[in-house]
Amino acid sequence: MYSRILMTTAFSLIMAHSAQAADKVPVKLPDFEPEQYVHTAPTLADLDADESIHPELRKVIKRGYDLFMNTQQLRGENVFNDMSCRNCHLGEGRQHWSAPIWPAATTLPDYRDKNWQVNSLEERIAGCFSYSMNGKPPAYGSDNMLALVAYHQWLARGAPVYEKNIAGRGFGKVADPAQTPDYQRGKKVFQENCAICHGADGQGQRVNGVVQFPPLWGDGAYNWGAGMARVDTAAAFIKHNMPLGQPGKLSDQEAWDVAYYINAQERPQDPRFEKSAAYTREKYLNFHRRTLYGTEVNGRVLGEHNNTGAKPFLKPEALRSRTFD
């Protein structure tokens, strides 16, 4: 009860100095262009009273969203940081400009250019273990594993194969910024913004020992190999669902000043890692080019550590290569 009531508490005044600022701040989010599929993803209570779903089905289902929004229950087996996958994927996965999770299950397998490969649904949730959670997935075909992609693919349900002209897809994008994104620009805003839910320090906060907020920098936080590590896409992120509960807030600056100044921040070694942070960012620049690791910020290069974080390994055995040549 005592948990609660903290839980309760904190939520309460987050949301109320949300409240108070969305009244002074109009929230805009991007327009759907009218060429565009738009999906409505179906909710549990959909999934509930829809008769036509086997029972055991249904179970599998709700299993694979309970790993979703709780996927700290997987902690030192397949996650070893303090994200779930909800912490990216907001609104249950079904969110537009949230990265919604469904658009997945209709697009691939499919070429991705992070690792010059053709990818399968299992290999996508595969890689968000192995980068956004520094983690090893659960193994392909397992019981964890099926139930993720019972999820997506519930989500997913009436919506078209293979189209890609999806609204709300992905996080969005962002303008170019007026000005070259500032470190201490971005520290400014973070204080102002969102050191009240992710603490000052960026560690996050928890309640009796359960993640209420994701840290953003450090141990705790998403690797070097993560796509949020990308300054633009955290922009897209933080310009279209940050600050909790006033999306579109920031201004397109506000969002590449605090974007830059959270992944200017060390985090754990980007699996992939050979040799340096300097000849790994060249062999993965396809990548890197959009983030900060192996370039110097204040006296200081990034990713030049041989730190994994709380996994006891480095690269998980489900990154391999695959060729059919």
The other form holds:
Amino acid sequence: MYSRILMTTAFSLIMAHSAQAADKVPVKLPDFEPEQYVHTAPTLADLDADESIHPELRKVIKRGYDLFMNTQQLRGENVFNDMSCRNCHLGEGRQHWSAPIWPAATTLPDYRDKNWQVNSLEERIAGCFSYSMNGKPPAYGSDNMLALVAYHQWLARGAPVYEKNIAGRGFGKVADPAQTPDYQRGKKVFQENCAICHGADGQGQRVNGVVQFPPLWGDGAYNWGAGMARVDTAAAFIKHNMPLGQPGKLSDQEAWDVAYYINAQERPQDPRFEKSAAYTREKYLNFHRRTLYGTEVNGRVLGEHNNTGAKPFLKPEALRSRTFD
Amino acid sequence: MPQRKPFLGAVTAVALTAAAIPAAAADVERGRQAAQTCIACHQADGAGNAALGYPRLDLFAEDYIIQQLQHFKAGHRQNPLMQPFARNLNEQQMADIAAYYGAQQAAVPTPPATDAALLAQGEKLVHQGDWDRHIPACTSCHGPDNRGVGASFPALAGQHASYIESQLQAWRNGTRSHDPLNLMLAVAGRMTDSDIKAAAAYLAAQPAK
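Please give the other form, namely the form predicted in complex with the partner chain, since only the form predicted on its own has been shown so far.
Next comes the full complex, and the chain you just saw is listed first.
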């Protein structure tokens, strides 16, 4: 069902759609490479329609979906900022170029450069809990972890295991900027294109206490160890997903500038912090060479503080190292 | 527990929409007087008219009403019934009327339930969107219950279906423009006639407040 030929057809349909005259604001996303595997992740409607799925399993997958869409229900337990998984993995975690989550189910366990070891799907999810959610992952093997894993794996339905040449995985790449990313230019892009939703102070907006637009920096945002803190990762996310509903609106330069501006603001400490930001940066340079952490911007060293946001500890125990030597 | 230190976030002073500032503070009583020319269509309590497609006005933040009146005046919203009334208002009157309608709570009966399949289609689009067509959920901008967010994102819950439909069509045919960043133009441009009917029917049936 998910053969490459069929997928190519699905791909051209998407293309034909965005070319429709009715589409007043064009969606501009990178093309897929011809040899790539293109996946169409199933939707909740498919789940309800699939009678081969045991009702108990359906319940578990739906629980995973619910946790993914409203992760704030775990606030104070596993989540200590204002984020939900869906905030960075748009469209229920299915969307191309919005780091669709299902590839983790077909490519892990695998070695990850981030922590120099082989990671399972649970550990990958735990990674986003520890950094993006500034939190403490649900215990490995717990009900909530099982539910999240079930949702990821079900989204991967029909995808080939260990196929790694996947179309639309991650956030894509933005070509190197013509000019070095710049704080002042980024601030202008932010005020003109982002502040209406994320707030002039980047703190997002709430409606009756519920997060409506997530914060981009400060205590409620992702911490210094999160993938989104890498300027290139944020530039790609923004270019292909923001402003909401207008993928490809910003120029490459604007995406880099605004990503730089956002990631030149303060946020909760990297859970791997030791001694000083400069020391931690050096120790995890494989990651931090792409962030501004531990460097001086506008006269202050970013991340040189002991603020862990609303989280009453620095490092969750789930982040542990292993070796098979 | 590590000691907490406040963030020294850069102070970003931003002038959002440049809504002109009236000479005197907005006044509900003056607004009531000035609204006498409006009530034939929008009613004194702002209930509007479902059959004729005149919108409810009691749902909105004051600045949203002012912004829309300016859009009619500037021709960014084209409508032969409404534009002459907006053109006749000065900024003070706009602010007063916005304060007046903003303070109303109209009694609008919930429309009789139509086709259940249509409502289900609308509910899905409104709460989940259709990401394969790059349509985000309406709730992601209009609020969890579609009761609006700040002055930029208007309430939709409880609005007349006829009006919701006419506005989505207006973006599609170019008679409504200048929405901030083309946020709504982008979404409306991707909706089909059937999406529009379904979303409008569902939204109109939701409680306004």
